[in-house]
Each structure stands twice: as C-alpha cells, then as structure tokens.
Partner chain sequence: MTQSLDISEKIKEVSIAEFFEKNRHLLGYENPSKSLFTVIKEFVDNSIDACIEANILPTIEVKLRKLDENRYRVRVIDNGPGINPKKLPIALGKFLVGSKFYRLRQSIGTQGIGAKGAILYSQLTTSKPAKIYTATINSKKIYYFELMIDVIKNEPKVIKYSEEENKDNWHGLDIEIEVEGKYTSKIEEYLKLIWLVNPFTKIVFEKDGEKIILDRVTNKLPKQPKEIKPHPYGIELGIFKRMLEITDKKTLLDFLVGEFSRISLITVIRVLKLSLRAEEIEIKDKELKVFDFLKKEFKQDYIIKKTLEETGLDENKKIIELNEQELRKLFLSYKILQYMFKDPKEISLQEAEKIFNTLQKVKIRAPPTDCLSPIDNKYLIDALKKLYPAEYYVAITRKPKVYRGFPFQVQVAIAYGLKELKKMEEEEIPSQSIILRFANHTPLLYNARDCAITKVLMSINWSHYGIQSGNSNLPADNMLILVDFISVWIPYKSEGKQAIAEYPEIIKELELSVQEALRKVYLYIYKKRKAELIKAKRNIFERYLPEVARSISILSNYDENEIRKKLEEIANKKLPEIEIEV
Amino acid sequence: MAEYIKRVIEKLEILGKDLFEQINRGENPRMLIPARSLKNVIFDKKEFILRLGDKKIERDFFNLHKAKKFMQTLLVASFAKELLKENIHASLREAFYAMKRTLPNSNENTFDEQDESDSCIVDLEVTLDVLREQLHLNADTKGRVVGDVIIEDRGDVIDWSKLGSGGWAIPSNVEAIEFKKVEAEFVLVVEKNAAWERLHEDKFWKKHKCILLTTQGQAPRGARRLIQRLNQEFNLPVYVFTDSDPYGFYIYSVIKYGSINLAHISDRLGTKDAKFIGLTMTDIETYKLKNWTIKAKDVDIKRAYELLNYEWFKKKHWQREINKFIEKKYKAELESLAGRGLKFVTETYLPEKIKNEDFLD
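Show me this one chain by itself, in the form predicted alone.
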C-alpha cells in the first residue's frame, strides 16, 4: 500500500474516532470545517498565494439544519476509505451514484443531486488537509501535454514525445505519476487547445526544448498539480500563454496564486514562480495585431474592473494592462497571431518574448 494512502486512511480514522469519543461522552457529535466562503479567503503577500483564513463552521448531528449534511459528510468519508483500502478510484459522478440511496422507511435520499456530494467531498478535503485526488475521487480528464518526457503511470511507461498529434491526456489525478526522464528547459502553458495544436504541429516543443501543455480553458486541478510538480521537482520555469482579456489574465493568476474556490489547497496547486508570457494589451500594439482584435463586451469590462481590485493584480504592470483593456475596449485571442501568418507565433512572437524575457510577474 502506497505511503500516502496509509496517511489518508489514518486521517479518516482519526476523524471517526474523534466523533465516536464525543458520542461515548454523551455529547452532540460535531465536526469543525474550515469555512470556504469568500470572506475567509486571504492573499498571503509573503508567500504570494491565496489561503483560507481561520474561520470555521460547526457541523453537528443534533441540529435539524445540519444533520443531513453531517450524515452526508460521513458517508463520503466512509466511501473514500473503502476506495483507499481497495486501491481503486471513482469519478465524482460514480461517487454520487454509489452513495445515493433512499433511507429505510422514508422518502429521504442520502443525496438528491451531485452538487451535494461534490460539496461534501471538498469539505472533507479541507477538513483533512488532503487533496481530493488523494481520497481517490477524480474529476473528468482535461488538458493535454507533449514534450521529451517519459513517465510511469499505473505500471505503464509513457513517452510524451511519441503520442502523435493528440499528446498525452492529463488525468485528474497525477499524484502517483513517476517521472523517468524529463529533458526540458521550461514549461509553456497554453490556454487554448487550437493554439496548442499549432505549436505542437510546428514542433515548437522540440525546437525550443520545452514541455507544451494546454489547460483547454480554465486550468483543471490535474493540470495545475502537474505544472507545479514540473516546476518544483525539476526547477523548470513556467510561462503562461493566454488570450489578452480579463479571463485570460485570471487563468494565469489561478495557475500562479491559486483560486478563490480552492484556496485551501493553493499550496499544492499554485506555481508561484509562473510568469505571464502574453498576450498582453501592449503586445497588440507592439506586434501590430489591432486588425485582428475583437470588441470587448460589457461583461468583459465589468470583469476587468473586478480584477483591478484583486490584491494579486495590484502590481503596476498589471494595473497598466487591465486599465489599457478598459480604455481600448478590445481584446485579442491567441489565434489572432495567425493574422500575421500561421507560423508567426512559433517563429517570431514566442521566440522573441522568451529571448527578451518579456514576461509579466
């Protein structure tokens, strides 16, 4: 049995024993769960990462408003322990159906919607201070990667450089992946799948000795954890390449600092060394992309104003870029670089940005 499995089972058993002892003392059994509300999320300026504060919520059994949630949380804990003991994994959807049933002599279900079980899984994750994936509960696969890397995954040896046009599909759970060979000088994280395919077809990763990874939009947990592992275990710089708009900027910030919703595990998902390689609003002018910009919508402008108020976007260069977006009222997608020629991104834009270290931090 893997060492991390033993540690997680031990944490689950400690939780169970604590509740059992409360019952034996004639007390109302209760759990204290760190609050995941926005008011309890803080930006650690010293570590440059989002964290949860000290506020906790009480979940007890003898409370009509909390009893069902209490029961649901323990059901998830029991289900996770069985997964770990058998060393098997379940998707979030499978977990919902595996735990869903009608209580005897009632019309009450353990779970009615998957949102309920998903919420309890995160509550258990934050209470035990473990990753959901370490509970063997996985989300859908999202993200692809290519590079001169060989890994071992569940006994299979996989060469990322020999998987054709599709690359390697990044699983939700990358905890057990063992790196056998990593030959790269940096990791290039690409927001858009289409832009990743252009770079892959042009063999950018081979010419520039990098690992090329796409998050296919907002970065999923598996991709964020993989990026962090490559950065921390192999000291690889990470450059993030997104659209020039508030949503692209925020995708970068989530990879770097963590997210508000998952602030409790930012230390295991965030890569604080990550740098933004573009597109910037300044790039639109520098590389003459104005003809291929798109008019910003009201919702885009509103989101830009929200970003201005986030502590992690208070740096002068980010304030400048976001204010420029608000002023210009246009945005540019990664694919807009194709307006200068299909190979412009691989032969001019990215090589120049990397060579000149033209990054935002």
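Owing to the predicted nature of the structure, the values given are computational and were not obtained by experimental measurement. Positions refer to the first chain, counted from 1. Only the largest set of C-alpha atoms that superpose within 1.5 Å between the two forms is called the rigid core. First, how it differs from the form predicted together with the partner chain.
- Comparing the forms between the two forms on their rigid core, the Cα displacement of K66 reaches 2 Å or more.
- Remark: with the core as the superposition reference, the CA shift of N261 between the two forms stays below 2 Å.
- After superposition on the rigid core, the Cα atom of I33 is displaced by 2 Å or more between the two forms.
Please could you give me the other form, the form predicted together with the partner chain, since above is the form predicted alone?
Partners and other molecules have been left off, which leaves just the chain.
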C-alpha cells in the first residue's frame, strides 16, 4: 500500500474516532470545517499564493439545518476510506451514484444532485488537508497537451509528439506520471481549444521548442498540477495566453496563484512563475485588433470591478489593464487575431511577444 494511502486512511480514522468519542460522551457530534467563502481566502503576498484563512464552520448532527450535510459528509468520508482500502478510484460522478440511495421509510435521497456530493468532497479535502485525488476521487478529465515530451503513465510509455491532431488528454491525477524526456524551452498555456488547434496545426511547438497546452476554459486540477510540475521539475517558463477579458485574466491568475474555490491547495497547484503573454488590452491597440473586438456586457464589467478588488490584481499594470477594459468596454477573443490573417498568431504575434518578452507578471 502506497505511503499516502496509509496516511489518508489514518486521517479518516482520526476523524471517525473523534466523532465516536463525542458520541460516547453523549454529545452532539460535530466536525469543524474550514470556511471556503471568499471572506476566508487570503492572498499571501510573500508566497504569491491564495490561502485559506482560519475561519471554521461547525457541522453538527442534531441540528435541523445541518443534519443532512453532516450525514452526507460522513458518507463521502466512509466511501473514500473504502476506495483507499481497496485501492480503486472513482470519478466524481461515479462517487455520486455510488453514494446516492433512498433513505428507508421516506422518499428522501442521501444525495439528489452531484453538486451536493462534490461540495462534501471539497469540504473533506479542506478538513483533512488532502487532495481529492488522494482520496481516490478523480475530477473529470479536461485539457490537452502536445510537445517533444515522453512520459510513462500506469506502465504505458507515451510520446506527446506522436499523438496526431488531438494531443494527449490530461488526466485528473498526474501525480504518478513519470517524465522520460522533456525537450522544450517553455510552456505555452492556451485558454481555448480552437487557438490551441491553430498553433498545433502550424506546428508552433516544433518551431519554437515549446510544450503547447490547452486548459479548455478554466484550468482543471490535472492541468494545473501538470503545469506546476513542468515548471518546478524542468524549470520551464510558463506563458498563459487567454482572451482579453476579465475571465481570461482570472484563468491566468488561477494558474499562477490558485483559485478562490480551491485556495486550500494552491501550493500544490499554483505556478507562481507563470506570466501573462496576452491578449492584453494594450495588444488590441498595438496589433490593431479593434475591428474584431466584441462589446462588453454588463456582467463582464461587473466581473472586472470584482477583479480590481482582488489583492492579487493590485499590481499597477493589472489595474491599468482592467481599468482599460472598463473604460473601453470591449473585449477581444484569441480567435480575433485571425482577423489579421490565419497565421498571424503563429508567425507574428506570439514570436514578437516572446522575443520582446512582452509579458505581464
């Protein structure tokens, strides 16, 4: 049995024994769970990372409003313990179905929506200070990667350069991946699949000796951990390439500092060296993309104001970028570069930005 499995099982047993002791003393059993609200998320300016604060919420059983959540959390915990003992994994969806059942003499289910079990899983991660992957609960797979890299995954040797147009699908758990060969000078993280496909078709990764990765929207945990490992283990700079709007900026910040939702594991997922390559609001002017911008919606502006207040966007150049967005009220998608010609992004925009080290930190 792997070392981490023993460690996680022990943590789960401590949780169970603590509850047993409380019950044995005739007390209302309760758990303390770190609060996951924005108010309890702290930006660590020294480490450049988002962390959870000390605020904890109590979840007890003999409480009409909390009884169900209490039961659900315990169902997840015991389910995880069984997975670990048998050394098998389950996806979040599988876990939901495995734990969902109708309670006797009622028409009430243990869980009605996957959201409920997902939220209990995160609670358990935070409470036990473990990753869901360590609980053998895997997030859905998302994100693809190509590059001159060879890895070994569960005994299979995979060459990222020989996987055709689709590339390698990044699994949710990349802990056990072993890198056999890494020939690259940097990692280019692309928000959107379409842009990634354009760069892949143009063999950008070959020409510029890079690893080309798409997060397909908000970066999933597997992809973030993979970026972090490539950065930490091979010292590769990481450039993030997203739309020029608050959502794009936030995707970059998540890769760099971690997310509000998963603040508790930022240190295991964040890549603080990551840099923002574009699109910046300034790029729109520099590269004459104005014709291909889209009018910003009210919600976009609202989101921009939220970003202005995040501690980790307090840097001058970011405030400038966001304010510019608010002022101009337009945004540009990665695909808008195609307005300047299909190969503009591959042959002009990215090479120039990299050459000039025109990044935002």
